[in-house]
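Below sits a lone chain in structure tokens, taken as the form predicted alone.
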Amino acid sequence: MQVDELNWAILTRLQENARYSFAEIGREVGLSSPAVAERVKKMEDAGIIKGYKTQISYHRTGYQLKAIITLRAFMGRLKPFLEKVKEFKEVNNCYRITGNENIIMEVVLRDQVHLEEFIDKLITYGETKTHIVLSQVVDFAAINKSKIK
């Protein structure tokens, strides 16, 4: 499927805020609210739009501490990690990657405890670097045409 202008003029709204109206966007596309349903439902189908997340504040629920871990997983353990960290409530995303570690997760906690307690966990599987985040300077930017050229 070909993501035209008016998709992309779409799809930024959307990424700005997913609960939009079809009529709001297209009042701002110059598109009718049918017209703008029909395309979303057709990048929908296409996987352009895999699905509509809230975003939700981890300190404001409990949880204190955000950090960074790598894991640079012992051999023959990588396999099961890879199964084993879709179990963990603790993992916001997690990225298998390139170079020395193997293994980036986003990992929310509720304090120095439960980190450590998470820590404990992963290191039967292999090495761990822990970086705690102090803030967001980027939070959820959108993807747009221009960061595609």
Second form
There are 2 protein chains.
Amino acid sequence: MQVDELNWAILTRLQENARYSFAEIGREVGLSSPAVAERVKKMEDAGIIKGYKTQISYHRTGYQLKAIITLRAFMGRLKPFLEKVKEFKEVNNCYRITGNENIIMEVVLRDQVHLEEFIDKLITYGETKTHIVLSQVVDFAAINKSKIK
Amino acid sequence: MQVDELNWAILTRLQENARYSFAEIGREVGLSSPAVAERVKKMEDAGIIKGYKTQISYHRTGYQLKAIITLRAFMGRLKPFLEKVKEFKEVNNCYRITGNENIIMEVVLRDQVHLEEFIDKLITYGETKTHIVLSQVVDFAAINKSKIK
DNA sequence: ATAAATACCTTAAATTTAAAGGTAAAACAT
DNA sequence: ATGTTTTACCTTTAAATTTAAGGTATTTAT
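Shown: the form predicted alone; wanted: the form predicted together with the DNA:
Everything in the complex follows now, all chains and molecules, and the chain you saw is the first one.
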């Protein structure tokens, strides 16, 4: 499936705010709302749109710490980790990467105690390196409300 | 503002799928749709909800490469970088972190040529390390369509 | 040339949202 | 303790949106 100019315009708006109505997008790109709905459905079916996610400020909900943790898995421990990591609710995002480390993940934690507990879980799988996130430099979501008219 | 059990239930659903209707969420958590709308608006105003984003498979749109790049900024080059990075459309996410490197970012690129061009832009600011993403281990969004009933 | 598929349209019914007004319980002030 | 205010919901209703159906013109395939 190809992503033409109209679909890019639709995707751009949905990335800005996933709760935009199809009617609103249609007005902006010059299509009827059923036409937008149909194009969106096709992009979902084709796997171009993977999902719609709400961005939460964990900082405001008692999760004070964000960290980037890399893992260099011990021999034979990568596969068990890949299975187990799906259960770790602290993990926001996890990639398998090239380089000295095998895994990089973004985790959200309540505090240092929680971080320590989490690292204790990880060290059975491999050697970890932790980087505390000081600030988010690029933050696309900050200005979006559920609907902008 | 406190996040009580009802708000967590609402947030959980919105994280699963940001396009769920308030009516649908209300049915699941036992509230009327105006009550859900009101709670969501308050969480937006309080900054608990930062935004609603659509997740796109860049792989399906010609952007074949995802990479994690760290930057160890040269003396006096961190601040200029922090300003400039907002303009780099390749950057999906960028954090300032503790440790040997100052910056970690997630970037999306068309191909190796594009990666090379991008690194050329970065090396005026500092020393970079690039890790190609092989796969996404944890992917929450994969199963969500625009509406599940 | 004809048939089929595509991408849109319009219309109308079902659903959702948004606004308004009401109520009961909790929080606050006197 | 009592009265007042606020809060968090409710219901109702109008406006808006979504969904489904049916139609049309243009492109694609046979």
